[in-house]
Amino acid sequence: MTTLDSRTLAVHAPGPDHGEWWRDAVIYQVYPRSFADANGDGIGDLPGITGRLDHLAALGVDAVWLSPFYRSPQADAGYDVSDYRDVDPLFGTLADFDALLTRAHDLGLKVVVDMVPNHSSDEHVWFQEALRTEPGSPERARYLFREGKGADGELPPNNWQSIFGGPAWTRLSEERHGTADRQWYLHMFDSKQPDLDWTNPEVRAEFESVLRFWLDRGVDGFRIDVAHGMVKADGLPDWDGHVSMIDGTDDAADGDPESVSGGGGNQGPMFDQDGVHEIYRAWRRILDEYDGDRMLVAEAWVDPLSRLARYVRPDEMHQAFNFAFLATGWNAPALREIIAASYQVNDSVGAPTTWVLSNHDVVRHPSRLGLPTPGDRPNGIGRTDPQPDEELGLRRGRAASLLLLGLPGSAYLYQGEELGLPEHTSLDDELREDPAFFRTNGAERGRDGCRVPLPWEADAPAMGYSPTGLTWLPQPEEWKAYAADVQTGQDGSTLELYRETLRLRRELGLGLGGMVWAEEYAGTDQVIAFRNRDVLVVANLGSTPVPLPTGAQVLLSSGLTGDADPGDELPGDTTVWLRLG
């Protein structure tokens, strides 16, 4: 290739140079129990996070999202909340949270906290009150209690299945108040996570109060768990479909951007009902009362993309995770279609596109992309399952991250991905804690493999995670090579690649930039190439090298040691950022 063809196709127009912070923010997810343990009990905590915030500031992210740290019996790692206004003693105190918030703000980092409104813990005071009262009581009306079917109420009210496996209904104890209790309660997740009834004004008022509690403390936003699940179809009708964390297909629909799917939408009468949008309009009005551009981001596994865009209309949420991008795998034509369709539907409502590759619910993307079929999305990987190719997965993972961070919009990183961490795929089953593993009798390995404590210092106890060497899940010995101290200052390391990528992304304004396809590569099924401001991003998802334009300056390359400078050709499974003369 001698020159870059000037023929291009605009996909996304640049935004204003100075938009709200969340429009182009890079936000780093901290999973508190696995980030850093300050008190040595083997479980990460808020002081541990505070002590490692300098790492995030040096990395170059704009904000921190904290997974739940509220009071909880920890049946689902904190996503079963028993008190939404307090910190669980496992993680510290409210004073520890305030100290974390202050330190983060001093470092220029925003703080986003998780909100879990679809369900509470069965140990929440509301649910305990419901158990002590008669059917039909105001206390039971806060949850989805229903009469069982059959002569004695021995059958569940409908045929819904839990996302974690097994029935979505649990019957109350047969004898209460001296009479048989025919009622069952709905739990779309674990039986210790009863679903709240969002048609109840008391439920709505309580969560609006909870939002204000944390906003008043100074948080900058909320990530909304199961944002598409709070409202159920009237009558709770039977449904014969299948639900899972990442249900759905990867197929695009007839090339129509409005109907492109790929995120693995949760289907059925328990998801994506129109009534959820009334809730978010009310929440948006509350956030708009506060200064500082407070924000809401939706965890909504919905299809098609046009349905997802409804969550980020101007009077609702600010962001919604683009799970279609996460779920598409390593396929250039499919990714191009998802990228273009995402911009079309989000631009139509004035919202940024919010990119993500990994989180606490999915296999880490270097391991997903190293599987024999790199588009696979298993619910966990165990020692007897097909194993990823670690080197190939890291190579593709770095290339995917450089592609993602070159796209305009906001981006989310999952703790440890800046180290290139793979999934822990050899974890002994008897050590697993994910309820999905137990409710499916091991058919799903669950999410423990992506939640293993981080390696900070290769030669320290627990690799620097805990001063005593205790860890709630064991760290693989091979993770020493991924430790942050080993990679710091090391040319070509994944950590230094992320630091330089984030520095350039901010310096060049790529998050608020525009996107134009580079048509020179349009006839190549293995390449994604686009221009964002003055940067040409070229990702080669194939195995055959492709030519690069002459005279281009290589700003960044995802290549591993030995091909970090691609020369005139871009190797397979590699992404570069170029500046043209």
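Note that the structure is a prediction, hence the values are computed from the model and not measured. C-alpha atoms forming the largest set that superposes within 1.5 Å between two forms make up the rigid core. Residue numbers count along the first chain shown, from 1. What changes on going to the form predicted together with ligand NOJ:
- After superposition on the rigid core, displacement of the C-alpha of G19 between these two forms amounts to 2 Å or more.
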Given for the second form:
Amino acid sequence: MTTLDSRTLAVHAPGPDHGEWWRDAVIYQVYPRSFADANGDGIGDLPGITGRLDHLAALGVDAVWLSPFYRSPQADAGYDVSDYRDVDPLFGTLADFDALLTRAHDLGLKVVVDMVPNHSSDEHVWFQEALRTEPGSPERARYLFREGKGADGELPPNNWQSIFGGPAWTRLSEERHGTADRQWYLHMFDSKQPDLDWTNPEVRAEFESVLRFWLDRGVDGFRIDVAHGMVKADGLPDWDGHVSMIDGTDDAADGDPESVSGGGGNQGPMFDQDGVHEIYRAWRRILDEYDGDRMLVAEAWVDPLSRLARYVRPDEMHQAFNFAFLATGWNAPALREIIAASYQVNDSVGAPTTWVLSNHDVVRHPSRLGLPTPGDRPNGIGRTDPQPDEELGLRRGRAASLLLLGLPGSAYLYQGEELGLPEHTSLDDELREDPAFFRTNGAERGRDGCRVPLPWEADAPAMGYSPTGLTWLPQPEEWKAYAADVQTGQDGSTLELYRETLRLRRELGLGLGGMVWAEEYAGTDQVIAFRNRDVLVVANLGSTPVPLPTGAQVLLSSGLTGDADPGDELPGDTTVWLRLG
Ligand code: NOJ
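The block above covers the form predicted on its own; next, return the form predicted together with ligand NOJ.
Following is the full complex, with the preceding chain placed first.
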């Protein structure tokens, strides 16, 4: 593999327009429990989402990705599914889902749903059957049950740790199963999320049928949870490394896509095994049977980027989340290398690069970028932790978003980022629900702070989220200033900035554009500057101003003042889009 020099000017050639919607799509993540609550029980639901789809159409996104709404005991906020073919009563009914899909399609929005195939809930009928049957039964063979080590099998079968903390194995209880059957089962996440055994053809057949169930209902695609984790190395060998969803190396890039980090760092025997790819080839064949350009996007925290590209080879998935950008600090040279390496590896397999800054698993990006070490990626922020600088974070957050949306490829937005919402960083620990908080005894604050219900109307109950004023997590009082109704029509607001940015991105075809580094800024360590079609994007990640080319028309500025024209100097922590004269 040749070493990529990130100063090479032409990085990515404009893509031909294959008419495949996902290649340049802006996809908005809805986290159903926190988006909008129609029935007033304090937990968001599908009718709530349907009622707010106009907001997304007006924002200018192409598609909506819904985090899980399936039947679930909610031990991991729905990522613990007990019935893959039904809607949890918390969120509504299948008829509510159909109504959401119809309304979205009427508005021209595609709908992508989440698929969680690595593990089910322990309350799934399969796991319940496994518990009722003997070791060695076909029912147990759908999961990863093993005998323990030690004289009485009292030690776990291997040393793997759960991504949420603590051991990745739980032993069946003596009270329920007697002394003769005290097998252990594997769960890479919570003990209520047993891992399925993907070497079992029955498991494969079941998920293929589940995919068809939702494809038949009309969904436009699937986001595949833990796509790198379904196949484990033969023999489940011990591993001493650290498992985490969001590990990875910052700023360590040396320009070689064989080493540029995808923000994963998950290289143990439970991740990124070659065997996963055959599963996606089979799924791709199924999607290809359907009309309408259905797609698959991989959630795979895999290192390095060249490994991630294997998930988007022509006969596998269509996209993979590129977490490398998210996982990199506020550092222009490091981001430039990530950008260049991302195009190189994705172009080599003909897949679009994706870009993302926030989701339901990480601290919201304005807050990350406002930390004393900007871009740190703590697993949540509590009130006794170092607090972000809110204004600086918002300034950088907007600059990062404008930079990201100027890049060719597909972009993922997380609900609330169009409002510039910060993380809730002072949540009472008693209110937390994330299993990662409990399994690490609070060492990780967890992900609740990015999952707080959205503010829609500053003066309505629950800021417009719920008609009764109930909210499953409290909204900070300061969020009134971020409410969608306050920002609508307000010059320079983050919401209006996102609307205008998405409008221009679409109008100018930037998602399918090319990328050429701007020569005039080569050699500066605080700027990322590139051309995409007729637009010059200049992001100043430093704190001092840099000169702007004379005579260029300012199309957009991320600056907080509402002043669209930065003059001939670009202030620190600001991005502009310029039209070349
Ligand atoms: C990744 C999801 O994004 C996260 O929220 C979840 O906890 C784990 N996978 C387990 O399903």
